[in-house]
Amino acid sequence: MGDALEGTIALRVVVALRDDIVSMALKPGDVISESDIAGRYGVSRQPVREAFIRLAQQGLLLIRPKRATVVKKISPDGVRQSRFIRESIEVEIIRRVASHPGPNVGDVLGKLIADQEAASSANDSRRFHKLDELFHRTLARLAGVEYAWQLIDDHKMQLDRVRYLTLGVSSSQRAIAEHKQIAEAVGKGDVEAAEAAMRAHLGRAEVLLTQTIEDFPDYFE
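Can you show how this chain looks by itself in the form predicted alone?
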């Protein structure tokens, strides 16, 4: 029972700490310790130690024995590989959805986009990011391959860090416009247009990467 509880707590710490790193609450190069993080989340040091190991395996932390643990800087190559994995999977997802759009797909996607517009108007970057992810996860669900989104989620942390650095109002409005193009093509059952819209949407990652390297050079390897 005790081990199971520790495992559950460790998973919660992994999720919370990963969110803080991805959202830039903890920035690349920040030094952290087990005791600091334990106090931050109100847990003991053991689940924090386990969380550190998992996040190091995911490329977000650098654990140096007998020295401080550091939030790893962003790897440009890691960002590009994340984008490759995501685009490869999501293009197949969007083709599947557009080839057989359900009767309520327009309403489902329209509601998500409306929520994104509200978050953007409120300048709530964290909420917009979550709604952005929900839009893409919903496409996977509509395609009947929701597990595919989990595969994407496991490999897109570096890409997400770049996105958070550029997620201002203008950036979110552009993403919303692109989501509308995707949703419109899906609603019409236009597979080729849906794929083109998705590729253009995800392809902006390279532009964002170049921009963030110029704006935040100290955050990159």
Given for the second form:
Protein chains: 2
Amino acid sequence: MGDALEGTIALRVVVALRDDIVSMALKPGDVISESDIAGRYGVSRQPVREAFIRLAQQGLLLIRPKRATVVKKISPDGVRQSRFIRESIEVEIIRRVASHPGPNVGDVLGKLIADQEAASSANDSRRFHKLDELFHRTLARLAGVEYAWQLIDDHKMQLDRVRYLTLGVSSSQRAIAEHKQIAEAVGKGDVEAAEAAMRAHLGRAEVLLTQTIEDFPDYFE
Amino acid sequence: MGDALEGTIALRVVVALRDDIVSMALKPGDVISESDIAGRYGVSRQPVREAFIRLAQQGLLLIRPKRATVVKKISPDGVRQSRFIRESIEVEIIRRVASHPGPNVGDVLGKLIADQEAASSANDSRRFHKLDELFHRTLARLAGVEYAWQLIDDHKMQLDRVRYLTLGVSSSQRAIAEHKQIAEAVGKGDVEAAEAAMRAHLGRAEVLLTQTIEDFPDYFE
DNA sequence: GACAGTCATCTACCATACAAGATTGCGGAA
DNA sequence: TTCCGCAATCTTGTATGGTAGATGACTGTC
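Moving from the form predicted alone, what structure would you give for the form predicted in complex with the DNA?
Entire complex below, previous chain first.
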């Protein structure tokens, strides 16, 4: 998927660096300098500097004045609170959707789940991940708060870094089953069941975090 | 309150511009250029440019490449969703605090409310606003998710711009009464009552928005 | 050998100069 | 008068040079 030239140089550097960071090609604690990245991409230091500022505001980089810039280590407490934020919003979303379900909500969600099953059977984990994200984003759209999902998306990068460290353990079958539970409760208009299913779905990643910290202590602060 | 020299020039420009924007000294739709601001503050274009990037990421500025930079107009739908986000998180916070109230929670909240009453009597609206914010922030701290409040704070700037347009209508007495209701429910450990009181408290601003849009249509998109 | 002071070298920060696109207004033609 | 086209002049984007501060190693001293 060559998205080579989109807008300014600074934006290109942003997406390139962000991909490197969330994919763990740049590991937490790695030190990078403006000159270093500029030389690596064959551009000036100025766009790189602006990219650093953007990524620092997103919590992926830590700019230390007059010293150096490092890939921010993952904060366990930050991950906890990012999950808290996500759960708060997604629970409110699912309550809205379940209490006022549109006519074809069941069909839309059902199709997404079917696609996920296909991706799972084909062992296409990347597509599976995309569809998983789309499932939650669709719920936000159905609730009329798609913009709120962008907020979750920003903070989800922290969680994605952890997820990347635990690849293969994902047990996509379980996730699909949980999505089915959610969709079913929404179709019935059962608010309480939908909330419970969503909390269970989101809460499952909790144990993964503590395990990951033990496996990769250097990546956490 | 002279906070003249704190860190870099870029940071100073950031806080200066942000204050001007939320206080409506810079109105939505106003066009500003890097050179303009640079000349006004007697600095180079470079730090101003970096400040623009930060403020654009916070949703206060809109940088139009090769054209100009404008103070972003207030998006009614954005305000709605910011309120949705805030309500989602604060409800989850109040449920946590109410279900596991610490020993001296009542005293802490009671003192804050008393201070608010004092500020209200003295007609010190600025201090009242500060204390109002501190009340909610304290609840976040009691729930162990103070970082989540920073997130709310970022998005609260959008609401604050609206609030600034409706100054004087605030009816601080009513806000204090609602804070008392919340604190009381928390003290009793009544989760449902606490949630209801918080929703009522946050939902009160709804009517203000539609009224404000009619009064200042040029500031909204 | 251990330690303190100094200096080379790295960093992010700031200023300035140049480039490229977009807008606006002016001028000429129909 | 109206409309089309061109150019002066805005804007942001990019490149480069210089500066101050922090780090670390090296040297001189005890």
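Rigid core: the largest C-alpha set superposing within 1.5 Å between the two forms. Residue numbers count along the first chain shown, from 1. Fair warning: this is a prediction, and the values are worked out from it, not measured in the lab.
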request  = Determine, after fitting the two forms on their core, whether K180 shows a C-alpha shift of 2 Å or more between the two forms.
outcome  = no
